[in-house]
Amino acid sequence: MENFDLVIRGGKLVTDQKVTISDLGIRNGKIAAVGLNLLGKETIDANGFLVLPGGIDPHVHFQMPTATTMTSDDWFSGTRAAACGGTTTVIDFVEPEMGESLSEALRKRQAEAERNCWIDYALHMTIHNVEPKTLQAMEYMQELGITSFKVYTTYEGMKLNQNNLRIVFEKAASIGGLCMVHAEADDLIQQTTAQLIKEKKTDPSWFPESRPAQAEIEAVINCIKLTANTNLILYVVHLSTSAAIELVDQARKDGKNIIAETCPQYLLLNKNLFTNNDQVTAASLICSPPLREAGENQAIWSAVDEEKIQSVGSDHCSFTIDPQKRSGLDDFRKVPGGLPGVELRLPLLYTFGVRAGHLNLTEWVRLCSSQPAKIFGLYPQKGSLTVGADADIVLFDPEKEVVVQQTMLHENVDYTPYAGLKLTGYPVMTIVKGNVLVKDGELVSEKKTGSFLKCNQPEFV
């Protein structure tokens, strides 16, 4: 009998495909057999737990800078927390600066990452012009991994006009690749936005006023007319209205390859919570798209329970409540906008998924782990549990029960949007290229081993 470097034995594996009572064989870091009486030179007892492969986070934002400040979490703390959470692949963003090369920002960011992460990252890099250098480097990342481009219909300094967003998804297209949109109309939120300020409705609790609902509606309806005659895939990130992932559904049905994510906020979190609170909870809420209607949340789960989202992101974009949020109390728009979620997005959809009767646990699996390493190039070498995958495995406890709480989470971050709430199913384990890094929620290793992933080509689902 074959002896393995590790032997995960009597779990319950879920794939993206079928759940089934195996053993796991790790040998060098990656699967090396799926059976039944495996041995190896260690054991660890998986009977009770679900056997996982590691989630893929495709929307996180590690050691970003803004314009006044910098996330608090940096690549090393940022990787920690999705591991803790069950997450062993993040994706973040490269985003050049004015006058600077892609190639060289993908360079400083891959040093930023170098040593700091536990896991292993990819990178999708930012357009923000379309100057001939930027579309004829769109061509060379791909040689160094980078398949896949984000793309801003807001946000000054960021924002693409609909010719240039035109430019940048017809190159994407040409070459294969798949263009990111975050899709806000920027005319819509300037003119709401200068109104609340004529009527000095300037503190942290109108902010969800300034970006309506509309504003994510007609530019999704824009992307999607700007695909037309082109094989673009296209990927519209954290979508938080019911009617704009109609619209996506829809134009998928039409023959567009587009791609809906959303994210666990837009499914637990609503504006009620701006109401019912202080100008410093309103603040520590504040992201973009923002938190919608009350009576949007049953909607997107509909919309999961009708497989119309095929990718959950937690777009992990974290900054302290004191002092960084606390800044724009008196003006909203002072306010660095982003929430945590990285660790919880597992968990979170596990439990009010998958135990709500929103997902099967294949379901689950194929959100939060397979379909976004599908998407952006990276299966099956991960998110998959089959021979020759990377041995990044999760055993999740399905009746552990938790409540929310910032201090149990390892986060860089004073605060959780999701405190309070109850959770039944959370990791128990995490392991990274067949060691374990993970274990009740503590780091049980030193061992860094987290790298630069290249994507291969983007694939449609």
Second form
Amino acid sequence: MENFDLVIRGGKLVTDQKVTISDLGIRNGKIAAVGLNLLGKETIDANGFLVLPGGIDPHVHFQMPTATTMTSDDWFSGTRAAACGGTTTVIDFVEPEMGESLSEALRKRQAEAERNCWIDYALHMTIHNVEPKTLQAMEYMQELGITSFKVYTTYEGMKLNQNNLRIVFEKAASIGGLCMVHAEADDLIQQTTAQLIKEKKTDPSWFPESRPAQAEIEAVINCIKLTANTNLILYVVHLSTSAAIELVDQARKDGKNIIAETCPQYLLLNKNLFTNNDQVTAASLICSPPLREAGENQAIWSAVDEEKIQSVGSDHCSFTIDPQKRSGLDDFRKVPGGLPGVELRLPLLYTFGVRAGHLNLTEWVRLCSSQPAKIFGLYPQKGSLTVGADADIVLFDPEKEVVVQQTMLHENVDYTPYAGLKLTGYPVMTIVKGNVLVKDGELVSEKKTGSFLKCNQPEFV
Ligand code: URP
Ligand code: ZN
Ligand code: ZN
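Now that you have shown the form predicted alone, what about the form predicted together with N-(aminocarbonyl)-beta-alanine?
Every chain and every other molecule in the complex is listed next, the one we just looked at coming first.
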């Protein structure tokens, strides 16, 4: 009988395809066998636990500078929090500075992350301009492991105009790349914001009004039109409205290669939290796109039920209340936008997705792990439990009861928007490349084995 470095015995294996009771044999950091009665130098009893491929979070922002500050989570704390919540791969962004080449910005981002990551990471490349050297550089990004490009339709200094969006989409399509888009129509946001300012409605609780649902809807319509005659895979990030999700779904039915991502905050949080609470709470909940009407939570869950969402990212972008969010209490435009969420994405989708009857186990793994891995060219190395895959494995106790509190989390931030939620089901062990990294919510190893992952060709799912 073969001897493995580690055997995970008797768990309920959950993949995007099926649920089976089986052992996993691990050798040299990889899954070496799936079967029964495997023998190893060490054994972990997984009886009663779900055994999953670690979560893949395709949308995080660690160590990201803004005009006035920096996200509170860096690579070290962000990847630590991810691992504690059962996520074993994150995909972050390279945001080149004005005048900086894509390859230089990539090198700098990799240097920051180097030796600071508890789990593997990959990168998307943000495109802010269409200078010839930028478009040329997109062509060789693939060799460097970058196959997804991110564009913004809003944010000063980041947004691309109509013509430039078209140019980037066409370029990405021509090289078999994928474009991610932050879709909110900037003109409409400028108008609504100006009106609120004129009326002296600058308190953080007015923020959601400044970025209406219509802005997302218009931008999604526009991006679908712009990509109509290309074979681009268009991945629309952080969809916050059921209407925009419907538009994406219709485009898919019309044969377009378009993918919908949503985030836990758009499924579980809403605008009522602004009106019922104080300015500080309002500031803490500012993110773009903003939280919507309460009815949208249920409407987006219905979209999940109908398989209209292909990927769930956290859009983790953390800023502390003190002093970061608090710095903008007199004017919502000064509040740094973004929410923490990398640590709770997988468990939130279990309690409110699986236990609430919106997802079965394979669908849960598909949305939180396998599909993001496939879309961004990391499958089956990541997001699968097949022989040869990296041994990034999560043991998940489906009955463990947890009341969310900021103090139990490992994110470097002084609040969580999910405080008080009651969860049933939580990760109890995270194994990274065959090494037990987290046990019962705490790091048990010093090994920061995370390294840069080169993405292969994106896959339309
Ligand atoms: O408010 C957010 N979501 N901040 C992060 C950047 C982005 O737009 O995804
Ligand atoms: Zn965004
Ligand atoms: Zn984001």
